[in-house]
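Here you get one chain, nothing else, as C-alpha cells; it is the form predicted alone.
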Amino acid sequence: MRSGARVLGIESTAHTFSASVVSEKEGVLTNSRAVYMPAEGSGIHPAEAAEHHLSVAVRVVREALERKHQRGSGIDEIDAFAYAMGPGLGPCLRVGAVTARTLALSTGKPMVAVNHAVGHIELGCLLTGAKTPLVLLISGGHTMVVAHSDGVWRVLGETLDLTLGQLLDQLGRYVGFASPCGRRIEEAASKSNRYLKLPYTVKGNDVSFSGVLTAAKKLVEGGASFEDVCYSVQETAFAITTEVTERALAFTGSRELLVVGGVAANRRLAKMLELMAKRHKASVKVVPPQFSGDCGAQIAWTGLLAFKSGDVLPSIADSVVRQSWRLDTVPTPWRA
C-alpha cells in the first residue's frame, strides 16, 4: 500500500541526467542515473551534453519507474512531476524539461519547477537530519555558504569567480583529465605533504580561486610534481572555505554545519570542517556521497516539498528553463 504523495524529479542541469521517485513518508525510492563523459583534457560541451541526455532519457526514467528491487513506482503512482529549472547548461536544462512536460502531459498530472541548488540543500536535510543548519553548498557550479531566513536561503558567503569544483576540474583539465576531476585531484593530493606556496584571498566573507588556478598552472609549467600542486591546492583552497564558513558559523550561532554538492565527497575538506567546527561545538553532517554529485532525487524530493506546499506551475507553458537562477531568490514555502 503506498504512503503519503510521491514526486518524480528530473535532473539535467550538467553532465549528469538523472530521475528519482520520492514518497512523502520514505524518502527516496529510486535514483536512477547517467553522466556524460567527455574526452580527456575536455570540459563539458553543452550541445554533447545534451544529445547525451537524450538518448538515455527515456531508459533513465524507466528505471526510476521500474525498478521492483528498489521500491520503484509505476507511472500512476506519481501524483507532480518535478525538474531542474535551473540554473545550469540551457541545451542541457531543456531536454529535462522537455521529459518532465512530456511525462506531466500524458498523465495529467502538475508539474514542479525546482532551483537546482535548492535541491542539494534539501535533500541533504533529508539525508542527514538537519533542520536549521548553515550551508556550505561546494560544486561545479556554486561556491558559497547559505543561512535560511525569512522564507528564503540568504547568502553569508560566495565566490568572486571561479567555483571550487571548477578550480579543481580546471587544474584537472590542465594536464589531460576529463571532467570531473575532483577524485583525482584528492588521489594525487594524497600522495604528497609537501605545501608550495599559493595565493590566499579572501575578501569579506567572499572568496577567490582564480589566482590559485593561475599560479598553480605555472608550478606545473615549472615542473613542480602534480602530487605536490594538487596538495598545496587543496591545502589553499579549503583553508580558504573553511575560514568563510567558521565567520558565518560564528555570525548565525548555528549548531548545525551542512555540507553538500558534488566537493562535499573530498575526506581532506571533510577534516578541516570538523575540526573548525567542533571549536564552535557545532556538528558536520555531509550528504552521503552517492548523492552529493548532481541527481534526481534532490529535485524529486525539494519538488515534493514544493508540491506539498501548493507550489506547482500554473501551466505546462510556464515549463521554462532559467539558466541562471539564485537560490536566494527562490521563495521556499515550505521552511515557513
The other form holds:
Amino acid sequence: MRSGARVLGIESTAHTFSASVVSEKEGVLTNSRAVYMPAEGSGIHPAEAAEHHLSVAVRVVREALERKHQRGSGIDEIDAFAYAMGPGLGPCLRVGAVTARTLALSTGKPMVAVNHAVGHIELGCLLTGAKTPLVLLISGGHTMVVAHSDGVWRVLGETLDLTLGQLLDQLGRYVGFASPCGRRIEEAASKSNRYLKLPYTVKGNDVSFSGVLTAAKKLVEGGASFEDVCYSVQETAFAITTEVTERALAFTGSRELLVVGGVAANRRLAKMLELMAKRHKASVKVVPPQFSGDCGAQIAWTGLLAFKSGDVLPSIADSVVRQSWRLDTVPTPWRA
Amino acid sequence: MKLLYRGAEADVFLGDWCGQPAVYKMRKPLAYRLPELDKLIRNQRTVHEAQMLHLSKLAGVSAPSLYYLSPQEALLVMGFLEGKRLRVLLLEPGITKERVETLGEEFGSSIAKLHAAGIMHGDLTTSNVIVNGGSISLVDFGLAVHSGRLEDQAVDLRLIKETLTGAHNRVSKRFMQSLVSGYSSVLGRKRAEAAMKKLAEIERRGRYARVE
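Now the other one: the form predicted together with the partner chain, given that the block above is the form predicted alone.
All chains and molecules follow, beginning with the one already shown.
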C-alpha cells in the first residue's frame, strides 16, 4: 500500500556512506550505513574514504531498499533520488552523486540535490516535532547557531576557526585515537572533575576553539592527566557553545531549541543546554543519537520536502557536487 | 525592582539610586557553567564592563553613567537611559527609509569613535543600542576589549552584519550602507575601506563560504 511520496537519499559528505528511504506519511522507513574508519591517530583521508564508499555503495543502497518488517520499499516505489550535493569532501561527495545518478538513470526518476547541513536540521525537526526552532548545529563540519527567516536558514553565530567536532577529534588524535573521537573524549572526561584553566573565547555571537586546542595539547605535553584535560576541554568548549546559544535564544526570543549534528550525542553538552534553556522557558529538543551523526535519512527527508515543492534537478547533467556550500544560501521553498 | 530585560548572561532591573532612576545589571551564576569558571568570568566581565563604560564616555560615545560596582556580587548600577532598543525600531513595519538611514549613520559614527579610541565593543547587536529621538547610546560593554588591530575592528563590524541579515533582513542592506558612511565620516574613508575589506576577508574564511 502506498503512503504518499517516497524518496531514497544518499549521504556521502565525509566518513559515512548511508542510504535511506523515507515516506511522506510514515517518515523514516529504512536507514543503512557504513562508516570509514581511519587508522588510529589519523583523520579522514579523502581518497581512502571515497574508495571505502565505492566498495560499500551497492550493499548499503540494497539494504535501504529491503522490505524488512514491511517497512522497506522496492526500487519501483521510489519517486525521486536525493543526494548530498555538499558541503563536504570532493572525492566522497562524488561517490554519492554517481550512485544517485545511476539509480535515477536506470529508473527514469528525477534527482534532488540536498545541502547536508539543511539535512541535519530538517531531519531534526521531523524526529523531534520542532516547528521553527532556533538550531544549534554541531558536528565535525559545523558549529553554528541558525534560525529560519525570509526563506533561508540564517546564521546568527558560528565558529571563527575550528568546529566542536574538530576540536574533540584533533585532541583525540593527538593522543592516538582515530576520528571521530567524541565518544572516547566524553568517556575520559567522565572520569575527572579537576578543572584546568583554558582560554575562554566568545566574540559577540561567534566562538573560537583554536586557543582551547593549543592550550589543551600543551597540557597533555606537560604531563597533565588526559582525563583532566578532556574534562576541562568539554567544560570550557561546551560552556562557550552554550553561552552563544543562550545569546541567540535571548535575542530571538525563541522558545524551542533544536540540537543536531554528531556532537549532539554528547550528554554533558545536552545537560548544559537544558540548564540554560530552563532560564528562558525554552524547550530543548535533541535529535535521537542514532540520527545525530551523518545519515541517509537527513538527505532523504530533506529531498522529499524539496521534491514535494517541485525542487528537482532539471537534468542529470546538473547533478554536480559543491564542496563549499553554506547553508544560508540554500532556498527552502517547503518552509514558505 | 522591575525586570527590564532578561539577557543571556545578566538580568537587568529598573530601580533607583539616590533618587535617580537606575539600571541594576546582575550577572547571575549560570548553572550550566562549572562554578569556578563561572565565578571567574562573571567577576572579570563586571569589572571590565565598568572600565570600558568609562573609557567609552571619554571617547565621546554616549553610554550609561556608572553609579556603583561590586565585583563580588557581579553587580553594576548604572544610569537609566530613556529610549527604545534599535532592535525594536528596526522591526517596526512602518519604519521609513530615511529613519533607517539616519539610524545607520548615527550607529556607524558611534562605533567609529570607539574604534578610534582603540575600544572594540565586542557585542554590537541591535539589542545593545538605545535610541532616543535622533541620538544613539551603546550599552553592554561586557565583551569589550582594547585593540588596535584591524582584524578586531572588522570582527566588531561583522557581528552587526550578522545580526542585520539574521534578524533585520528587510532593512539590512540600506542600514549597513548608512552605517559604513557614518563610520567613514569619523575614521576617514581610507580606514573605513580597510576595515570593510578585512570584513570581507573574514567572511571568506567562514566555513564553506564560496571562494571568489
